[in-house]
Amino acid sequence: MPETAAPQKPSRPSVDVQDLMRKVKTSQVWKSIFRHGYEDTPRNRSLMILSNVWLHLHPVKMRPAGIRVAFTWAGMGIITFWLFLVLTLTGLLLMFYYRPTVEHAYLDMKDLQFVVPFGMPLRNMHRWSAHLMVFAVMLHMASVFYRGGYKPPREFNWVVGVGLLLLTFLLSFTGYLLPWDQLAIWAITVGSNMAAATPLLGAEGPLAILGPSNDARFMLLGAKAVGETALLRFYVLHCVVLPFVFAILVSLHFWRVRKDDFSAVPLPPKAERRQGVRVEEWLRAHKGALEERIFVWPHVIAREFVAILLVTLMVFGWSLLANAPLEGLADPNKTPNPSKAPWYFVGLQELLVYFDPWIAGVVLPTVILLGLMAIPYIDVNPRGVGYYNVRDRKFAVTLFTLGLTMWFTLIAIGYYLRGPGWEWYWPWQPWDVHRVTSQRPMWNVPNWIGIPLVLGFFWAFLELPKRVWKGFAGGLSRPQYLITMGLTGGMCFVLLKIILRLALRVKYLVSFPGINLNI
């Protein structure tokens, strides 16, 4: 018998995804939430940015070069801001379970660890996000420098960015004390002792005439040592004052980015770049390249969303795998050896080995911050705006890279190579609290030799460049030249002092112990 065909089941109608999305976006519910963007048209792409409370700080269009991952270093700016929002949210949740008193602070940390549901992952996310934000803001500043994003008309926004960098350090530093464990109290003790060495405002300044407690450290701690008042002050600073100031400055920072426009410029094709074609010359020959723009929605927003999602997953995953440190209850009578500042300040602590506390803890950080703020006003080189350029910015890029390398090298030395008594220990050497404090004796250079050497060193930086290299100071005014070479000489002097101390055991080049002037 002939085979009969099996009856076929009726096929289900295929789902048209685009038609379904169109119905969703034209529904009353969608329109009640989103004011624009119902149809993918150029007008609606513009309105999605201009009419959105979160996205309106973006421009409607921007150059395609500005959305490259290599240009923004995976969006370090937006990642830093997102981490601030994560810290704000997790901090608000932690405030429900935390009391800023000596009696309860440490016990509340223990409750978060063992009693509060999901308390430990919550604290971990707050801790690790804070550390990652410090690192991300430094990377963001480095990327802006290397691509010339601080040059006119963006000078002031760079200064605002330096202020945000300082606030990020202070936010993390003030939060360091809140767990009230041994790690917290002694890290803050190290930092506050630097404040006591502040010229004029320190323990030996004119304010001390009014009483033994009237100095910068007392103003910071509210007492002679880290205690109840310090915990309350740091809590208010960490949860109210500093976040408020940070929010104002970051709003100004975004607004200036929006008004000053993004610095990214299109680059010549790779074949032409290999032949040595300069970007400025290529742009003059291709005037239309600067006018080419793409819609921020959805191109930029999609990339930012992916970056935020990946960072969030990374922080959450790390928070499940690694717990934030919590040592024993804070004990002012039990000093750990060594007692180290937070990792981002341990480089300053390492500088205490080479200079007096008021120089290492106050003068040098102040000079670093002022030097960073001065960069846009002393760098008159018009080249290298909106793209990474070393060939035409050798001097600026070399100095910035040297300073950045020195900073992270000091952090690595202080964090990994310093043990009990702040002695040098290689990673394979066990720590020994009974070790002799010095393997080789240190010595001071006599002042009659050291003073001329130091003065001659700085004179060489101020005078020799413009005499040896013709045109070196071209375009720089006299004040700009003095500031540039003064900062350059100061950084090189710090490097020289470190080398002399580690290699030849030279303690001070100039020493006046009676007035605490030891260099």
Second form
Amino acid sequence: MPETAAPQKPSRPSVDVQDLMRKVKTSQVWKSIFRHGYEDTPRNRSLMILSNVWLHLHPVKMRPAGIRVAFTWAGMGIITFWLFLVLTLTGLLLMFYYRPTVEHAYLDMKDLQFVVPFGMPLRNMHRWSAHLMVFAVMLHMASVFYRGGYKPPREFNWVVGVGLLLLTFLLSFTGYLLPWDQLAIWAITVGSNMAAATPLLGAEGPLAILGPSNDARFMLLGAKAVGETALLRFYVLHCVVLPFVFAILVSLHFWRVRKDDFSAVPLPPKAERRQGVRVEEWLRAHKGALEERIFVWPHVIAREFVAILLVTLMVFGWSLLANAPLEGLADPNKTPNPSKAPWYFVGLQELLVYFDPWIAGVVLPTVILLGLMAIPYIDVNPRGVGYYNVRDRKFAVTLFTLGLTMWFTLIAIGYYLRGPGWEWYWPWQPWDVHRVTSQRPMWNVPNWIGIPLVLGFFWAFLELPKRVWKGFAGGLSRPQYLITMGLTGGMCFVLLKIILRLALRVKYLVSFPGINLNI
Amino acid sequence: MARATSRQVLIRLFFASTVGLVLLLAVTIWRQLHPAWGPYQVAYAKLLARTTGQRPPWFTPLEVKQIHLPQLGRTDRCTTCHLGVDNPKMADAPQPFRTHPDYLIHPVEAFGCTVCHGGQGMAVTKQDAHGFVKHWERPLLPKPLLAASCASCHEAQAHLTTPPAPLTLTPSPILSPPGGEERGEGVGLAGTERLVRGKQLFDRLGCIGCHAVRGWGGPISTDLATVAYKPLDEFDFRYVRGPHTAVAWNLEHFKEPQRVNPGDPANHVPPTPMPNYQFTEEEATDLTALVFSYWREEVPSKYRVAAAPLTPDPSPSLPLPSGERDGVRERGRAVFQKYGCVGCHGIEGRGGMKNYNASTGGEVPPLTYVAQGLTNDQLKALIREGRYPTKADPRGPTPPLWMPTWKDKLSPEELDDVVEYLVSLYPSEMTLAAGGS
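Return the structure block for the form predicted in complex with the partner chain; the form predicted on its own was the one displayed.
Now the full complex is given, and it begins with the chain already shown.
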């Protein structure tokens, strides 16, 4: 090594920051924690995803079509999951203060409101996130439907999604009881009474084989009425069992989204679309378009992050402005009139006007859930996967939209237009507890008209489409056709009964009061 | 200006939402550090320093103050603002710091506040704590009605008709076992004068004839003991001028029953048959206090003051005079009073109570002339069986008042006595036609 002149010592000690940083970053400690640099290189963009435990479920690259706000409806699925995480965190914090016993529950809610530091914002965050999550999961389901994200090979992921929808409802339902106020106890009474109307297994349903001490409702509540046993088991369900099952299903759901690849496809340019070029044909001609990819880090992650920030801002702001409701202490001897289920179940409660409890509360929800799950298996139309297509999917889109509209309309009626005695009250009419119920009497269609009518109605839905529209059943196997038209007929039958009841005051089309069978 | 790129939009949204979140967090923290009750504690600390001649503190740590009373099933946080409640030096301080009058009698550490005053003890904001919020059934009792709460512990003494003994400042037996002095026989409770007056009015006017108390009394109208328990959403406040509280409803109902309960003319529901007795403000307040004194807080036996032995009194109203020296007529009048016949048939049976659409002249029939129209046996049968009046206008509403059946309530001796009394109501100047017994 060549001799250098005597090194010039600096006049005062100075810290060479860059040198220091270089030393730190090449030390063993640093390199054991941070395994790659953060300069914006393609390699680092890949490693940000691949070597990060929280992010590595994302792909390193994905098709740009899948990140557009209009496509994912602002990332509704991710928003739903984020709300679940917010609920978990706020829920854990609430668990420090809340005791699920009849003596303590309500007072603990009051303590949270008045004494616990940040108690009210915490409680509000939990409640409003819960409502928003139920709404977001419905929007996410609608979004996936309209862009055909359930078609093969993604059928089972849709089924898992419907399971998650049900779990979201159940989580919200079990949590609704915990404040132990009048709103809670009576909403859960309405919901659990629907269990009692189950055919065979419910004490008040048709063909009941069990009594009130061991029927489905008793299994749910642990008693014959909503009380301390219901509170405790709903607490355990809400905080442990249902979140656990939710976590399992959501892991499966995310895994399958990756494994089946994101469905989003690029659309042809507007000019070609106007000329009538169809997406599938264009994609076959332009294979390269499908291959185009962008880095998930930073493009997708940035969008997810901003979506999460905006949702959090919205929920936090709302929590500071509006307080979660807390009515008087739960009193089993005093029933408020009206007693309404939580908003996402009030549509089913409204259906009770048109159908007996075993239909409105048991059969219809079951058919709706099973029907939703069946959608991927009865929809054989290969078009519309990964983009919004109404023109080539008219039947499917019409029926789904009809069902969704009916669902939300029933919710709106039950929430805004029903007052004491479940009478019809326009928003400008004051509620009058003394108003005579059923001011205009209802009438039943005689069975000799009603039975042929109902049978004929369903026969028409099952047989006529095949005969009138040739090729209607094309591509559908017999079971697929039967299920499709059965569900369609069922939905239209519900609509028919609603119209008959509201317009003509028809109560039942078929009535056998002796065996408690009325339709 | 060119449309912003998505990158620019993202960056702007990022900064806007981050700034927004930080602001909201700051607001939350600020709200937590500045509770509504904070200024009261600061003001009290300064007041305390001034009265004790010390320098005012430059910093007052804020703290929720609570009295945890598991035996009473409540936690009262009133002292978070009402800090001077047991400090004798604060007798002239402005509210909420003023000393509680006679605070040694029911010390706040043993009783809390809400067991007597009502309100929502676990709240720390003024409106919520005073209970004037939705879904809280028992707001603060107004000051004149405070005596109504005494009955929860002092059940036996609260309604005695003898004038109460003067107040002695002995501490409550809760904290120290009772010494020699005992609230004994026939001595009323200081502070409950209103209840005593209310009860006297109640007895004199025969309210028990229509309004039972705890199941004993007439079936015509509401059991008075249930009024204090009636949920707020079951009250009809449409015609109440004052605040929409149970107390205000009852006060106005006493003063002007037909205004508060006008019925529904469109649906042929007559107004309430409760007579307008033209009560003064004091009388109406006394009666309202009586009504609310039937509320019972659930207190353990340690808090209850033992009942003093009384002469056996089967009825909650006036005791029945006994002995031969009281004339039959006196006994009959006592029965007439005891069962509340006065309430419908008037004092001395003079009548006058309106009974809408009744064929008896739209009124409860007076009893002054019963000796002429009915034999004693007919009278006894009528009292035993009761009677529903027929409608004057068949299309009109059903008359709200009727003669109840008394056969299971009056003993045969009482029945004989009251019939003798009724017969004796006939004015002696007029001769009795044949038919009297």
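C-alpha atoms forming the largest set that superposes within 1.5 Å between two forms make up the rigid core. Residue numbers count along the first chain shown, from 1. In this text, all values refer to a predicted model and were calculated from it rather than measured experimentally.
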* Core aligned, does the CA of Arg22 move at least 2 Å between these two forms? -> yes
